[in-house]
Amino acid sequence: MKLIIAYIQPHKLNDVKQALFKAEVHKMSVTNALGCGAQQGYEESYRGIKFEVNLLKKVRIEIAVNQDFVERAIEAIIQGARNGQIGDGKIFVLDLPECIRIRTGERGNEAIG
């Protein structure tokens, strides 16, 4: 079992969801996030006062998958999120030692579904 965490551009969320659906990955958690990386932000002016914006809006997607779905989930995220420019995002793949479905008490691969 693996936990896939991806940070992507907010406007690419719909494309990523569609790509994941085609890859038969239907379960995910999505949250709004702020972050900085290679983009390093930008400078903005408000009423003549310049200020730096270095925490940019991102979307964090978390997907718990069985081993069979790891590569197809990663490829779907890349396909949906890739723009070819700095700021496309990152994907992290972590080991997931345990998963428990609260409703039934199932554990492991069965709990992920």
Second form
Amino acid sequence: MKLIIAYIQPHKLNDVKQALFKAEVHKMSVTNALGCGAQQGYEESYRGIKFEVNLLKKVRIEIAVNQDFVERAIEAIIQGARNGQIGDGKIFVLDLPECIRIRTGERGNEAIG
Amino acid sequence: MKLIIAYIQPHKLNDVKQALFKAEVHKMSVTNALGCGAQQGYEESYRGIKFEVNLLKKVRIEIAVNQDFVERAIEAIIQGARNGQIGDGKIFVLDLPECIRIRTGERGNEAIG
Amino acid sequence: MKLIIAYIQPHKLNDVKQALFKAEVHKMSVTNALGCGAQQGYEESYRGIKFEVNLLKKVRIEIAVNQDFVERAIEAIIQGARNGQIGDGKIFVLDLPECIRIRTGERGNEAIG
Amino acid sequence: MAKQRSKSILRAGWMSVVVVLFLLVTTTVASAEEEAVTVEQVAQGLSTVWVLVGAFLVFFMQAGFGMVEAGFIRAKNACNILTKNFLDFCMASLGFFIIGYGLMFGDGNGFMGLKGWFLLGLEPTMAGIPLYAFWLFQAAFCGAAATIVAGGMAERMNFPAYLIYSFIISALIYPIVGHWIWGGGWLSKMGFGDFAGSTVVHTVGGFAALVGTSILKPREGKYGVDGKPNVLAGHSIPLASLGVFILWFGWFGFNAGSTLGVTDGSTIGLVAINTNLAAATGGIAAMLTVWKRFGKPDLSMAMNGALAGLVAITAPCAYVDPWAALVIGAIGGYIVVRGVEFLDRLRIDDPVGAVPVHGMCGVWGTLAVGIFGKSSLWLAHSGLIYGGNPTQFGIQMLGSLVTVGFVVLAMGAVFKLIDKTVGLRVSREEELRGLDIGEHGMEAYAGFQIFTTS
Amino acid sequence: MAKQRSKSILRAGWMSVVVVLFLLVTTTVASAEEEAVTVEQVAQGLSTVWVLVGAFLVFFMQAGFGMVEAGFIRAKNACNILTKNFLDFCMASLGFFIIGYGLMFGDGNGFMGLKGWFLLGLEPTMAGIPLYAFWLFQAAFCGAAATIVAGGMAERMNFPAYLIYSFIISALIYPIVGHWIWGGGWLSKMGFGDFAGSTVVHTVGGFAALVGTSILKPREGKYGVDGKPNVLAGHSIPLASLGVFILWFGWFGFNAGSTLGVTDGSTIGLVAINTNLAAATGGIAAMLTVWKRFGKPDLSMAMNGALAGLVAITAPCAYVDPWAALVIGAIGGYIVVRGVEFLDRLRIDDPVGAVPVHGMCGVWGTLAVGIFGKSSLWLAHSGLIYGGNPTQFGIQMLGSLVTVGFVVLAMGAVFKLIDKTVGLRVSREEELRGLDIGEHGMEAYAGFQIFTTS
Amino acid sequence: MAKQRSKSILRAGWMSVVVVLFLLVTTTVASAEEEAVTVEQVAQGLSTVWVLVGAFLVFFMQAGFGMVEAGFIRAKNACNILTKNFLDFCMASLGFFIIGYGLMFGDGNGFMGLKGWFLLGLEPTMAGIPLYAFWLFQAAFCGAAATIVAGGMAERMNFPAYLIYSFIISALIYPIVGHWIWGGGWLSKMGFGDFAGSTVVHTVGGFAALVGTSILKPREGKYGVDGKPNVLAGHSIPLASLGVFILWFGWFGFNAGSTLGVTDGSTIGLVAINTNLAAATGGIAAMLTVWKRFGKPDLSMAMNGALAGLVAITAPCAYVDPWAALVIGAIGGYIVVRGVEFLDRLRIDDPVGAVPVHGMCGVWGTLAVGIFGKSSLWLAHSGLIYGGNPTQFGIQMLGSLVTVGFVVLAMGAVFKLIDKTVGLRVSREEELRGLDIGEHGMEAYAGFQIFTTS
Ligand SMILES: Nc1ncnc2c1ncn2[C@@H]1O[C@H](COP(=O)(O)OP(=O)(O)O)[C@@H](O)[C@H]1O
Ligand SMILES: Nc1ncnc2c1ncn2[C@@H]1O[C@H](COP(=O)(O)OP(=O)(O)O)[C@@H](O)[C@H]1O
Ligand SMILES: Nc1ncnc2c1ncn2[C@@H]1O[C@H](COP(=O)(O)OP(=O)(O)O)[C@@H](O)[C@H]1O
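The form predicted in complex with a further copy of the same chain, contrasted with the form predicted alone above:
Following is the full complex, with the preceding chain placed first.
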């Protein structure tokens, strides 16, 4: 099993979700995050002082999937999130040795979906 | 060492914390998250438009533990969070090759607790 | 590749960012978290009831780096975040088998930076 | 406003008018009538302006109640309390128009009025001002009594139940008590002094809240298994604080508007200064008390203290000297802090402090009339500290007790009945998720990350 | 206040009293005039106080509009709408001072006034009160008309475009319609009845919003590819709710202040009660309608309903009896719910409901004068239900239609012109990121975690 | 308002006046006395109503100050500033009752009053209105002066120190300056013109804030090691914006209420229009200045600009024509933007702009009296632009300078003393964590995720 972590633009979340559903990935967890990457920030000014905002708002998605879903999920995320512009985001894939469903106590591949 | 990630119902956090304390797991980190799982969302309506909310509020717990605490921690989480209903949550366990305490610079098993 | 997760004091974020930049680590993701560790909480009272707040506000940093940057990044975080006091925080290091840049589809070491 | 008080003012006003009329009649008859009408018109116009400004301010208190109540509860129930607050004023306007006014001010017996449904068949002026202006002022008071209860029963009461309750209290319960005291009923005849409503509005609202919250039982998680209270902290102290300022602002209309007439302005000046001084010492006293007892100057308590001072001065505001207002307010501020503690010991869960603020301090203010009141300021008898004659104090005690008794019985019955029929409390699941989603299908702060496990 | 200044005033005041007394004591004819002057002065003073209090309240409605509009949109555009709201009042003050007042109230022809630029060359009193007081009251109205549009065009309109628009509407469009109806223009001569501005203020503002929002096109993501509306939920219902209370509060000044005079207060009493009753039934009716249609009592709709009731009663408030106010308000509440649905079907995106509330209910209120109005209450002809004479209804219909037509054409041209020159809408990217950062470089809630993908 | 409607009312009004005149002309002696007394009463009643409404509005400004100050600082200190704001009004009410009023308005010498502690031993009326009403109006002013300082010293000042400070300023410092100018003291005798308090209230408050913030030193992290200012952004612009609207609203009471009397309403009309125009041009000028200098129309600055315009017009509001108000306000708006920059260059950290708004524009407004004032409008001498006689300007300059000097010295001493005893500033750790938890043990927004590293 793998744990996929993806950082995407906030306004792409709906597209990514839809793409994942089409790829039959139905479960995920979402948090908001501030990202510091290649993308330039923007300037704000407040009461006469300018300052650069270089932590940009991002959405972080965590998806645990079985091995055979990994590539599909990655494809779906890319498809939903890609704009071809800096700031599109990044995907990290971790090994996931164990997974447990709290309700039933099931473990492993059964528990994940 | 292992890194345990658990998604639970927000109102179960206190119970889980208590169960973990009993299991002598005293350290953890908590964030809020939106989860998309088997649990059905609910409908809201706003100014005459109905819409389904399918990202539900969850609490995400991260716990780094030594090998011999893994099962105890999992048991404690299950005990605290289980309701027997869909939406109870899920636990992921990752390998954790390294851990460092910033204050002392200690590494590994010593640093974790 | 490694995925570094660090929990630090919120008001140390700027120092940590600066230290990381010096170490040429320019990319990271930041979220807020509540931490439960060795650090004592503080008491609040509200309308005549006292209660202990034992989930303290922390900042969670996630950094994906290539192998040769791992120690540098850890050093930088420690340097920026250390106060010598309880509550300084903790660093976890995970293996990161895969990383994908959404914009280009690049994978692995190229994609990370 | 105290009926008998306003009557005196009016009597004075009318007498001068009569004198003028008489004088004019004995000069050149025909024209004289016109003349008298003009000065009299302006005087009535002035009183109308004053009472309407008062009515607008009292209406605005509705916003104050809404913000205080919303700010002191959790975000997940904010829409719900605001809807209640908003709709109970609408319901009160309707109920007090159809039935309430007639019950309260219509001719009838000592217990209740029996005339004036839909405001039909009444004189065009009342207490020296146009009936409609008088009604608006009274209706705003009625709305205030109704909304006090929302706070005490917050975060768990069923919405349709609330609508029913709010119609009943504003159309029936409040007007009946009002009739006793301001509508020429039995207490009014005994010389009971409640200038602007410590009893009529606040005791009624506060004890209705007490009954309601007792029947409802505490919120989920408010008391641990060991009975120790937990904190379910209010989600927006700035909102609550704005609400308190709005209430204080509106209270000037509440108290000073209750003169109903202006004449030369001396009574309204006295009422206004007393109102302000009591609020100020109430706030200070509550802060000092909470600081001493819990080690920190808790803003939410200081604000409750100012409200307590305001509630306490509401009955005596026109009968006492400014120094007495300082004392009355300060004691109110002390009462509210101890009252909150006391309720928590009894495990009665009153999320916003409606019972200590309105109930307990309403009683205290009513009694204070019997202690600090002066017969030279239009009160029937002087209070305890002036000669020690206990007559007025006795009347105040009686009136307060009977009102508390009546409200507890009547509202107890109403709430039980509602509970049996539509149900008083939402399900545990709905309570945990929040009434905003359960009852209204909406969120108060869409997009904000709110993270709390209570 | 300046001590010496007040002393002067007082000295003057007391001196006249002394003079009067002296003269009266030594009587004879001539002295009587002095006396009379004093009564007249007080009467004018009272009217001035009333109108100024009204003006302050109407000014305060600006805060109400700001909070409602900000609360009903997303956090990322909150600073932008507040800036618009804030500056349009500033621009309206300026524009109505320089040109607007002259166009509206200056002597001229039936179409517009042609005198009084910068308030120069005018009589020191107007309608029985000092010109400056009269101006302030009128200017606050003008600001209200301008700000209504901000809500309808929220979350996507360019800021400089808004500034230009707001100067034009307050200096030109609003005053011209105002002249027709209140400035002695052609509709006024026909006996058109719009007591406090259902047409002058609300129809103008509402239909300007309709034109504007139609030209602007819907917000990004408001309608799916299938045409189905999506929810872009307001970010702070408590703020919006506070705004509605402020508006209701201010509306008492809006309607009751429009009497301009007080005399014995009977008209202002009638106007005040009608205003309150219509708001209450508007809120209740809208809640019931939305509850029935969508299964939940939506607070945002109930609040819109109260505003709808207020808009609807604005024209007829002095011409109808309280029972009619109940009906007029309730129908307004129903209209607003259906109006919101209707616009969504047409895919016209009006984020805060400006068109149904102000436009549709403005028309409804204007027509209601022709249905429920009574000639005994100073209206030219009685309405339909009193004898069924359709004259007044016809006049109302005509006035409403012509106003709608004029506003649609004039504002359509203005918006098109602005679009061609400075551009009406921000870029898609700016819209997605939010206008707060794009137009003002600041955030409304620094430090708060706001997480939304719309 | 319906033009034709108001005309009818007016016609009726005027007709009765004519009738009255006629009657008096044909009348006799005896009756006249009664009549006169009545008119006098009504006139006093009207003035009382006006001043009380003004007092309520000025009180409400406290809410405005609270919201502005809270909105412009970080969420972690919001409860703290609101507590300060809330309690300083309580303290001011007490202090001004016990000592302050006597020092300010009691008989005494040119420097201070020496009679009237606890309001005892005074005449029942003052300046033609009941003493108590007069007191309330003055007390609300006193509270305003005290609370201005809270903003400038926000986010780092010790709470007990603040309580002590606020009692001292309202019981001693403010009343002494007030005595000079409004209480018959030396400046008043020279003909110094400060109609509603640009000097008495705003210069005092603003310069007390300057001294305080200088002694306190900047907030942690406000200036980088290189001296460059950092942004510590306000946490709720909507709250701040609401506060500005409330202040503007209240300012009508502040300025127009300062007439103390109404008579025929012409002065209050002038004051009201001037107040509004200066606020409007202040807002516009500040927005344009900030837009030009920093490329974006910053709402927080535009709002500060409106406040600056209001502060500037406070002294001259009754002495100048409307066109002058436009100019005075606009210059105020420009001053405030440059003033904020100027302070940042001096590394004086004033989180909410209290010094530029109240201090600098208070001085500007005072001087403006000497430039634009007209002796025909009750000022001692006409200003510079009318004949170029520099007498009035000289007096204004002198009064402003002496006040600034006195406040800087007196408050400097007070703050130093407090610093030596209870300590003026909280610990660095407490400041970082926020004063809400440190001083009050509570959070402003329980449950909200607030994420900021400053
Ligand atoms: N090495 C990294 N470690 C942690 N987070 C990263 C890393 N690289 C990118 N991110 C996250 O992904 C987001 C998008 O990255 P960005 O660099 O803008 O994309 P691109 O690959 O197009 O340059 C960043 O804002 C950050 O949140
Ligand atoms: N495969 C997954 N990847 C990421 N998060 C998941 C996954 N499965 C579940 N979760 C998280 O756990 C929460 C609870 O899961 P849910 O499916 O409702 O539980 P159950 O196992 O009872 O069906 C979800 O809301 C989501 O946040
Ligand atoms: N074992 C752990 N699992 C998860 N998070 C941890 C763990 N230990 C520490 N943390 C996180 O790190 C933060 C700082 O830890 P703390 O124990 O205060 O540091 P120290 O090592 O100085 O005792 C905690 O608040 C928590 O968020």
